[in-house]
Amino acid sequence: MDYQMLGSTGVTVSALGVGGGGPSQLGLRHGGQEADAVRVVRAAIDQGVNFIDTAEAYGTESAVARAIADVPRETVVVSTKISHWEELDEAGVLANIDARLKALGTDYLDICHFHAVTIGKYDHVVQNLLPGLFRAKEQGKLRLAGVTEMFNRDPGHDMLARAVRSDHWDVIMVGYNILNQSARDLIFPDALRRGIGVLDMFAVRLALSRVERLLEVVSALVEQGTITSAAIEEAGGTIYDPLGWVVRESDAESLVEAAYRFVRHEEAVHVTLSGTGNLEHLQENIGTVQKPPLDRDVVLRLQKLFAGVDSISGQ
């Protein structure tokens, strides 16, 4: 497994992180048993993945707790989120931190985020709730304070664009993928400049794993005038097969693999999150993130094709 520093936090993280949310929620969302979810997390840890992400709202903290219970605590980076923060105050944030610690069976959190913050609530979070995270850090219950965006509702990153211009946050979670690369210009320069740790969610969305959804998304972008049929053809595709050339002209075995590698080798991204309840899928993703970057020409053509897109998440 490849590792790097999480921004300037001093925390070393694996290139791949196990995500406890998303459409799978470690398999629990589709009727899987918690014991199976525990096996997935443990299999990841056994293969060198040290970053585990979950949240109050996911229902996977218990599985994570069981998976990390018998490994040295300092060998894993545990990230969770306060999901139901809107009615809290500073004292409520501290109480929620204690609840997250209990749920995860640990005496400290490496990272705690405010979950899915929108631009309209950002000032409230900073002024009234963030002091609770700072207090938790002072008490030794928390190492790093983070914030995550609601990418489906904020594909242009309005909230995070404010967050990365401040000194409030140690870590952020951003949506960034082949189809919406706007974070490269709007978020990553400030994050790099301030040494903020960057976790990437949504590297693979439905439009990058299902051909029919990709055709719908690309057709909508063309109809909006965001990209053109001529630009698709110049890149190497057609309106009926807009990204087939990525696999044909690279060493990627699938568009999903290409999508993970595209994100994993972005300079500002420290952890690429992948959620699954399937051991075989996990193994594929671990192998994928250890592959080299895509061919430079392929990356440049993808960057040019989707340069103007900031209105979709790819879901």
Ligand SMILES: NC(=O)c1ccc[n+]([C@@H]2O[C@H](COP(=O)([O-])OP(=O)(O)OC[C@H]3O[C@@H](n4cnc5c(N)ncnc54)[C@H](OP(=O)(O)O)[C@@H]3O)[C@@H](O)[C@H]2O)c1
The other form holds:
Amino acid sequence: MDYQMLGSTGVTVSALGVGGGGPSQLGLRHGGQEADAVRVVRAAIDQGVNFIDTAEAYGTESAVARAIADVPRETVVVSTKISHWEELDEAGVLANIDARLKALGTDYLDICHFHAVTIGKYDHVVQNLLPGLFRAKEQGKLRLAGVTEMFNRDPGHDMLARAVRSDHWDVIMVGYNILNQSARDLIFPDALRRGIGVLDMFAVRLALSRVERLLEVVSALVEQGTITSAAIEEAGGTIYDPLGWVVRESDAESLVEAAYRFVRHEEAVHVTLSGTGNLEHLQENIGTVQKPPLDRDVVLRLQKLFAGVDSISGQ
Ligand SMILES: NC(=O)c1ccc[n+]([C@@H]2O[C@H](COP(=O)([O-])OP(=O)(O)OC[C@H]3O[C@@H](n4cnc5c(N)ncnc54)[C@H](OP(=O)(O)O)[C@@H]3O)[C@@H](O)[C@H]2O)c1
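Structure of the form predicted in complex with the named molecule, please, following the form predicted on its own?
What follows is the whole complex; the chain from before opens it.
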């Protein structure tokens, strides 16, 4: 496994991170049992993945707790989120941190984020809730303060664009993928300048893992006039097969592999999160992040084709 520093936090992270949410929720959403979810997280850890992301809202904290129970605590980076923060105050944040510690069976969190913050609530979060994370740090219960965006509703990063222009956050979680690359201009330059740790979500999601969903998303972009059929053809595809050329003309074995590699080799991204409940997919994805960047010409064509897209998440 490849490792790097999480921005200037001093924390070393694996290139791939286990995502405990998304459409899979470690398989629990597809009828998997908690024991199966525990096996996925353990298999990842056993192969060198040290980064695990979960949240109050996912229902996967207890699977993560069981998976990390008998590994040395300092060998894993545990990231969770306060999901139901809207009604809290500073004391409520501290109480919620205690609940997260209990759910995860640990005495400190490496990262705690406010989950899916929108621009309209950002000032409330910073003024009234963030002090709770600072107190938790002072008490030794938390190492790093984070914030995540609601990418489906905020695909143009209004909230995170403010967050990365402040010194409040050690870590952010951003949506960035082949289809919506807008974070490269709107978020990454400031994140790099400030040494903010960057976790990527939505690298694949549904549109890049299911062909019928990709066709729907690309057709919608064409209908909106955000991309044109001519641009799709210039890149090497057709409206009926917009990205088949990526696999034909690169060394990637699948579009999923290409999508994870596209994100993993972005300079500002420290952890590419992968949400899966499938051990074979996990295995593939662990191999994928250790492969080199996609061919430069393929990356440039993808950048050109989707350059104007900031209205969809790839859900
Ligand atoms: N606002 C937020 O804070 C927020 C929002 C969304 C996500 N997140 C975090 O980010 C993580 C990553 O997001 P995500 O789960 O949406 O990410 P993702 O890894 O981009 O997409 C997950 C989807 O891809 C499929 N998949 C994964 N590997 C595959 C493979 N090798 N072949 C075919 N399909 C594959 C999964 O299905 P299978 O189960 O069948 O593999 C699942 O449907 C989440 O788990 C969560 O921790 C945070």
